[in-house]
Each structure stands twice: as C-alpha cells, then as structure tokens.
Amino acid sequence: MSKKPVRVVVTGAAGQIGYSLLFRIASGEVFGADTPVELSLLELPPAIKAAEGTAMELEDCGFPTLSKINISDTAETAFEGVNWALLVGSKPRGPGMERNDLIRDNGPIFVTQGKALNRAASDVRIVVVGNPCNTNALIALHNCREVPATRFSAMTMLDENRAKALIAKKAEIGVGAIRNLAIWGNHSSTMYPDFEHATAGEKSVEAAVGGRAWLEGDFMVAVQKRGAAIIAARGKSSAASAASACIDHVKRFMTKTPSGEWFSAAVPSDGNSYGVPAGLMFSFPIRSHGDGKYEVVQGVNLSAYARKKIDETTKELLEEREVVRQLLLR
C-alpha cells in the first residue's frame, strides 16, 4: 500500500462502542483495502490496561491495513496529527440523573478534548458520538478555534438506521428500500424522524405502512425511546449498532451523495435553514460532496406537523446551550 496512512483517534476506546468500532476501522472497511490506518486509542488511566488488551486483539487479527496502534491517557498525545477524531467516550447517564446533570458532567470532557484538538490536529474531521452528542459537539467546537466549525458533526445516523429498520419491518420490505428518512434536531427523545419525505420502494412510507396513525404513534415513540428500550432489554446501552452507525456516518461524509438523496447528521446551523437559530448543532438532511464538504439540503417542504416537531427539538437544544453557556468560548 503506497497511500498515506489515515490517522484515526477513538476516545473511550476500551468501552463497548469503541470495542465494536475499532476492528471494523482496522479491517479496511471504512477507508478502503488500499489505505493504511493508524489507530490512536484514548482512555482514562484506569482503563489503559483494557485498551492494551484491545490493541493486542487488533494485532492478532492480522489486518493488512492496520499499520500502527498508539495508546494514551492524554488527549493532546492521542490527537496528535489525526485526520478523524471519533469522540465516543463520555460519562453514561446514571439512575435518577436528569439530562441537564449529564450535560454538566460531560461538558468539561469536551472542553478538554476541543482544546487538545485545537493544539494537536489541523487536517481533522470530528464526529461526536458520546451523549448528549449534539451539545457535546457544540462544546468541543467552541473550544477548538483553529478548526473550521464545518468539520464538526454529531451522530444521528443511529436514529436514522433505527427508523428505517422499524419502517421496513412494518412494511415487510428490505431496509435498503427505505430512502431519504431524515432525522431533524437533537439526538434525544425530541428528535423528529421525518417519514413524510421518505420512500419505501416505489411508495411513500405512509402508503407502505397503511397510513399515518402508526407513524405518528407507535413508530414515533419507538424511534425516540429505542435507546432506553435496549438498555431495559439487555442491561447495557447500544454498542454494536452505535458503532455501525458511526461507520455509516463517516462513509456518508466521505462519499458523494447520489442525486436526489440525503442522509442525517447534526452539523452547525447557519441560521438560514428552516428557521433553526445559528450555531446550534442540529440534525438536518445532508448531502455530501465527497471531498470533505457537505450541504444542508434546502427546499424540503415542511408540514405543520413537521414544523411543530422541529420547533420542539429546537427549543430543547436552545435550553441545553444555555446550560453549558459558560463552556462556549468561540
């Protein structure tokens, strides 16, 4: 392989999502079979031993594309010269914890990581997976002044994948037949999975599932609360599905989006799209140019129902921004 290595850092590398993610990156699935990958594993000091064990397993796989593994408990070291920063690690929500408590606890982590990215990386794109991902991404962005804001994104691809799978199951068709199901807003229980503009094969989603009642009812609740349902079922949060969605997210940004299609990602709002205030990390329908640039899809005709849902999730993101206002430096 003569290509220049792609350097990828994964934070929380010894955690469940990190473990599910690292092997697929190392295998060449994400960046191609002819592109070497250098992995940087960032963990807290108590988890370094587990990260070392993960690195041993990565080596034992014998992936031709894996050229190097670095392990660190310091963000500045882990982020040095990286091209992709996958910010997976964050404190999980504990029993009795309110969402705002989680935001306050995780905020300082992303202040530190934003500053480290600012010092250590120049040609970098950042994907925030650790929850609450929209607001964590906003904090990191504000503390990383030298990296353009458009290089930051937060992952709502998991929500898109969940929504597609639920519709496909209801319509009794393959998931691959579901197109243009965008997630709007926050990765939370206020997100809006936009079924009105999605298609299922040659039909509208509404026609494919037999009307709006299920879509506005059980479907909406199931998508918005799927994460909690998985925790209740398996006793742990989503891991393999979150890692898979992260891979989908990166690949969608790296590949030119086919004409007439879009995918979901939270990106900085420009203040001119769909009435969303400037500066929020907001999930929109996105179209990638395939060269590191992207655009928010314009001209989506929003119904009164959609507008109400989008206003609700916008309000939540504005409230979250106020909670972390003192951490925003940009």
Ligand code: NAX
Contents of the next structure:
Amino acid sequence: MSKKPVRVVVTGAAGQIGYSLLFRIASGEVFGADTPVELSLLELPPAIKAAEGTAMELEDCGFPTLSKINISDTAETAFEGVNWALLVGSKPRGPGMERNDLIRDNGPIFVTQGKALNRAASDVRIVVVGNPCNTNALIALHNCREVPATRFSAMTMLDENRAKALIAKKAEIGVGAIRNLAIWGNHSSTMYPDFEHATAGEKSVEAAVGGRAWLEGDFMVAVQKRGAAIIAARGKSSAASAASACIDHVKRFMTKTPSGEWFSAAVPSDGNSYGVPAGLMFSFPIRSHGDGKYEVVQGVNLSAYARKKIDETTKELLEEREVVRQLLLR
Ligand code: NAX
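Next, report the structure of the form predicted in complex with the named molecule; the form predicted alone has already been given.
What follows is the entire complex, opening with the chain shown before.
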C-alpha cells in the first residue's frame, strides 16, 4: 500500500461503541482497501488495560489496512497528527441524573480535548458522538481555535437510520428505498425527524405508510425513544448501531452526495439557515461536496408543524448552551 496512512483517534476506545467502531475502521471499510489506517486509542487510565485487550484483538484480525495502533491516556499524545477524531468517550447518564447534570459533568472533557486538538492536530475532522453530542461538539470547537469550526460535527446519523428503518418496516419496503430523511436539531428527544420531505421509492413517505397519523404519533415517539427501548431490551445502550452510524457519518462526509439527496449531521449554524441562531451545533439536511466541504441544504419548505418542532429543539439547544456558557472560549 503506497498511500499515506489516515490517522484516526477513537476516544473511549475500550467502551461499547469503541469495541464495534475500531474493527470496522481497521478493516478498510471506511477509507478503502488501499489506504493504511493508523489507529489511536484514547482511554481513561483505569480502562487502558481493556484498550490493550481490544488492540490485541485488532492485531489478531490481521487486517492488511491496519498499519499501527497507539494507546494513550493523554489527549495530546493520542491526537498527535490525527486526520479524524471520533470523540466517543464520555460519561453515560446515570440513574436519576438530569440532562443538565450530564452536560455539566461531560463538558470539561470536551474543553480538555478541544485544547489538545488545537495543539496536536491541524488537518483534522472531528465527529462528536459522546452525549450530549451537539453541546459537547460546541464546547470542543470553542476550545480549538486553530481548526475551522466547519470541521466539527456531531452525530445524528443514528437517529436518521432509526427513522428510515421504522418507515421501511411500516411501508414494507427495503430501507435503501427511503431517502432524504433529515434529522433537525438536537440529538435528544426534541429532535425532529422530517418525514415530510423524505421519500419511499417513488412515493412520499406519507403515502407509503398510509397517512400522516402514524408519522405524527407512534413514529415520532418511536424514533425519539428508540435509545431507551434498546436499553430496556438489551440492558445496555445502543452500541453496534451507534458505531455503524458513525461509520456512515464519516463516509457521507467523505463522499459527494448524489444530486437531489441529503443526509443528517449537526454542524455549526451559519445564522442564515432556517432561523437557527448562529453558532449552535444544529442537525440540518447536509450535502457533502466530497472534497472536505459541505453545505446545509437551502430552500427546504417548512410546514407550520415542522417549524414548531424545529423551534422546540432550537430552544433546548439554546438552553444547553447557557448551561455550558463558561466553557465556551471562541
Ligand atoms: P461506554 O460507557 O461503554 O464507554 C465509554 C468509554 O469512554 C469508557 O471506556 C470510558 O472509560 C471512556 N471515557 C470516559 N471519559 C473519557 C475521557 N475523558 N477520555 C477518554 N475516554 C473516556 O459508553 P458507550 O456505550 O461506548 O457510549 C459512549 C458515548 O456515546 C456515550 O456518551 C453515549 O451516550 C453516546 N451515544 C451517542 C449516540 C449518538 O447517536 N450520538 C448514540 C449511542 C450512544 O448513546
């Protein structure tokens, strides 16, 4: 393999999502069979041993694309020269914990990591998965002034995939036929899965599922509560599906989006799109140019129903921003 290696750091590498994500990246699935991958695993000191175990298993897979594995408990070391930073590691929400407590607990992680990225990496794209991912991404980018804000994104692809799968099942068609299902706003229960502009094969989603009542009712609740349903069934939060969504997210940004299509990701709002205040990390319909650049799709005609949902999720993100205000530098 003569290509320059791609360096990828995964934080929380010994966690559940890390355990699914690392193998798929190492396999060549994301960057191609002819591109060597150097993995960097960042973990907290108590989980370094477990990360070493994961690294042994990665070696044992014999992936020809995996050229190197580094393990570290220091952000600056782990981030040295990385091209992709997949920020997964953060504290999960405990029983009885309020969302704002989680935001306050996890915020400082992204201050440290933002600053470390600022010092250690320049040609880098950052994807935040660790929750609350929109606001964590906001904190990281504010603490990383050397890297353009547009290189930061937060993951709402799992929500998009969940929404598509639910619609496909209801419409009794393959999930590949569902297109342009944008998630708007926060990766939380206020997100708005925009079924009004999504299509199912040649039909509107509304026509394919037999009317709007299910979409406004059971569907909306099912998408928003899917994470909780998985915890209830599995006893653990989504991991393989989250890792798979992270792979989709990276691939979608790397590939030119086909004409007329879009995907979902939270990116910094430019303040001129759909009335979303500037700077918020907001999930929009996105089109990638395939060369590292992307655009927020303009001209999506929002109904009064959609507008109300988007205003609700915007309000929540503004409140989250207030909770972490003192962590925002830029
Ligand atoms: P786990 O608890 O299994 O793993 C998290 C790992 O992160 C642990 O090994 C821990 O030691 C490590 N960690 C914690 N703080 C760290 C730090 N400062 N530096 C490096 N490593 C650190 O959680 P997992 O199931 O893997 O989930 C990880 C995160 O993804 C959670 O915040 C979770 O809420 C979030 N999720 C986000 C999703 C999304 O769609 N955006 C969906 C799935 C998931 O819920």
